[in-house]
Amino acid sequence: MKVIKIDKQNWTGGIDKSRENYQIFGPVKDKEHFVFKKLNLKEYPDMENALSVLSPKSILFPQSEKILAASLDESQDDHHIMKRVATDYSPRAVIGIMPCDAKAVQLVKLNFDTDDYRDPYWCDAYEATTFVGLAVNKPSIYDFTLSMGSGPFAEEGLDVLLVDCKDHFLAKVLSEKGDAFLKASGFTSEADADKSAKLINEIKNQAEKAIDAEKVKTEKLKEKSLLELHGASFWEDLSFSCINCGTCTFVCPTCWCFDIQDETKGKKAVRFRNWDSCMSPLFTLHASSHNPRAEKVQRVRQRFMHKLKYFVDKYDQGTMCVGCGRCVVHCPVNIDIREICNTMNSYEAEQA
């Protein structure tokens, strides 16, 4: 195990040095919240272990993305032919990403990078990105990452894991991309591997003790009958308070639904890809005016069945939830995915 010691007094200097080779993204304070964004010169990631409102998924999957363009000028030889829009896929580093958000990227990858189809926009951005995670020393009361196969010190999907040790970071090197980023930043001072491992494990154990790993149960979801869960009577009660605002889908790091929209102006046409939400009545509205999920209860059921059952059955890699807690924090009517997960996990069909 290779561990680099980074004195905090050298942190901003290293970030500045890395800009010679990388675009830098990270969390910054925006009023009372944290948001991930591309950082300009003299902007630095805020390493306060705070949960950002939105995950960094927009760095790979922008909320609105121009993907194709065409000329409508018939004097041009290539008029009305859609072509991919030029995008900057030069090396980039996402600094301060939480381990659970890095895990979420790997779950989304199952959808965008498959044997049958490779989404060029998402995959090109992913391949250009180095993920520098920040371990969560003090998990929030909404953190249930351990129940969802992640954790405050999880390493899946990361190239570097930073551990805050008060006056310095210990940077655990997890990949060649991570090693290259640290070298480009001038962070090359190796720490004693054994002492570092012991200290990291002590901090990790304290962090994990702060999370009730038994609060959310998932072990029976795989064995449950899909049709029985779909037809369960509890969906009416669970969906009663929902106002279909879509907040849960936009703050979720694993939601990947999108819509396509074409726009024209003068002699130019552009195709955009925009985030969409299964909680919207328009999401499944057909051109014929038929809507297979016209009722609120159907949309609420779809969201949680997708996260906690359809995904489980299709990929057999756990749930489509990493336990970040954002949807719990930001739901205006206090719908709690932890309670719904437990309800589904313990559900037994009523006997006729």
Second form
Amino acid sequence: MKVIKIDKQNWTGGIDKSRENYQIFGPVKDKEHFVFKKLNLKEYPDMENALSVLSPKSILFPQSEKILAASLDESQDDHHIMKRVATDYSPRAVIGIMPCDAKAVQLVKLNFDTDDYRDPYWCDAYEATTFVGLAVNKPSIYDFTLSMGSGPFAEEGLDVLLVDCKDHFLAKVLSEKGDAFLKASGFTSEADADKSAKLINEIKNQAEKAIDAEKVKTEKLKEKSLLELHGASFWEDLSFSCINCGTCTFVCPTCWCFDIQDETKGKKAVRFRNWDSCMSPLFTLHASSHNPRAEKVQRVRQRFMHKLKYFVDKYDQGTMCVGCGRCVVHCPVNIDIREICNTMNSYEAEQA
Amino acid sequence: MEPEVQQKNKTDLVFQPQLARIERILPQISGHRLFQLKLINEEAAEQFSHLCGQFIELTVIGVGEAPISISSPPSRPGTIEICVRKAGVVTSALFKLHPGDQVAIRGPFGNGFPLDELKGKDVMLIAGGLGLAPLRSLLLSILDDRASFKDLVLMYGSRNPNDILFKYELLGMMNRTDIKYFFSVDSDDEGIWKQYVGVVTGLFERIEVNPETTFCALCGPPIMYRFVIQELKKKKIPMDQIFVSLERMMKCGVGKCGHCTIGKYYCCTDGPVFRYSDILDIKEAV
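Could you give the coordinates for the form predicted together with the partner chain, as opposed to the form predicted alone above?
So here's everything in the complex, that chain up top.
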């Protein structure tokens, strides 16, 4: 494993150098919150491991994205033909992404990049992106990544893993894309492999100790009966306080659902896709007025069953939750996926 | 999957609809019309093929897109027939269009009924209301290759005698001896109905089936499935010989957007046709 040493005094210079070949995305402070965004010149990613309000999923999957457009002007040769909108898919690097958010991208990929239908928008953005992660030295109290198949130093989905070692970063090179990015940034000074591995391991062990991996359990989810979990009486209690605001779905790094809407202004028709939320009753409403999930309890059950059971059964790649903790932090009524996960995992059907 | 098809699906066409012309509009019952569409690109029109039970995503350009099942059988290529109820924004806009006007379509999507599996079997089609739209594709496919199938039964329930879709087409087949019809209407306020009045499940008293060789295909309003399946259970028809075509709000049609999830399945790609035995442990399915 190649490890590059990056002195912090060279950090911003390297980022600037990489801008010649990459668009740079990263977390920055916006008022009191952190957001992931495209960084302009003189803007640098905040390397403090702060949990951004929204996950970086929007870099591949914008909250609102123009997907097709057509001219309705009949004097144009191609009028009424809906065509893909030109989008900039030049190389981009996401710097400072948390390891669990990078894993989330891999889970979302299972949906968007399938053998039968490849989603061209998401996949093109994915292929253009290099993921430069920042290991989480001091996990927050909401971090339960170790329970969800990720961790503060997990490498899945990353091209580079940066480890903050006070006056320098150690950069583990995890893919060719990552290697290319570091070269383009002028970060080429190789660290001693053994020494750096040892140091990274020390920091990693320290970080992992801060998370109680036993607090959230998932190991029995797969063996649970679908019908029993679906019919469990706890859903009424768990969903009682939900106000269907949809916050959990928007802040979630693995929620991929979207709506498709057309908008016409003058002679131009545009088709958008926008993040959508299964918490909204409109999500499943038919034009006939029939609604398969009209009740709140059905929608709350759907969201958690999807994350913690349907996905587990369908892909056999763990839960569709990476343990970032955003929904726990931001839910206005304190619905806690960690508790729900444990409830599901330990559920035994009521005796008839 | 054929490599060629896979290649097609790897392109932008996954989301990009192709222009089609409305060839004819045939009025059905109140609020329902049959639209005959043809892709404008001749090559695409020639290549278009579908399975009974599949659907298209229909765009009224500048308005929006909606999933609509295909009513024409694969055995009659050339035009794509869709039977549409005026219900939402897109279908309301569609009803303002005329023959010669353009729409755009994506697809066909979904899996369709397993026609080959039904060959050599008794087939029972059970439709309620607009549920006949996708089943008509299957019905006509069977009639176009009638010798390949054994007994054919169509049970069709409508709200009232004025709500029977494809009325003249069905009347035209009445003299055929190789298909048994059972019609029901929920109510007959005008007193003109000579056949069964009541819900479609009431028709089951009138039929004898051989459960070993009978395969069923169902499509209708959501309330219908549970009750019809109860009747089929009473007739001892095995669960894996029952196929249900389910409806959900399919936005993308290609298993991405999440609107049509039924348990771990996407209705648009894993369905809309499901073998009933495959969805027994999904309570929300029917």
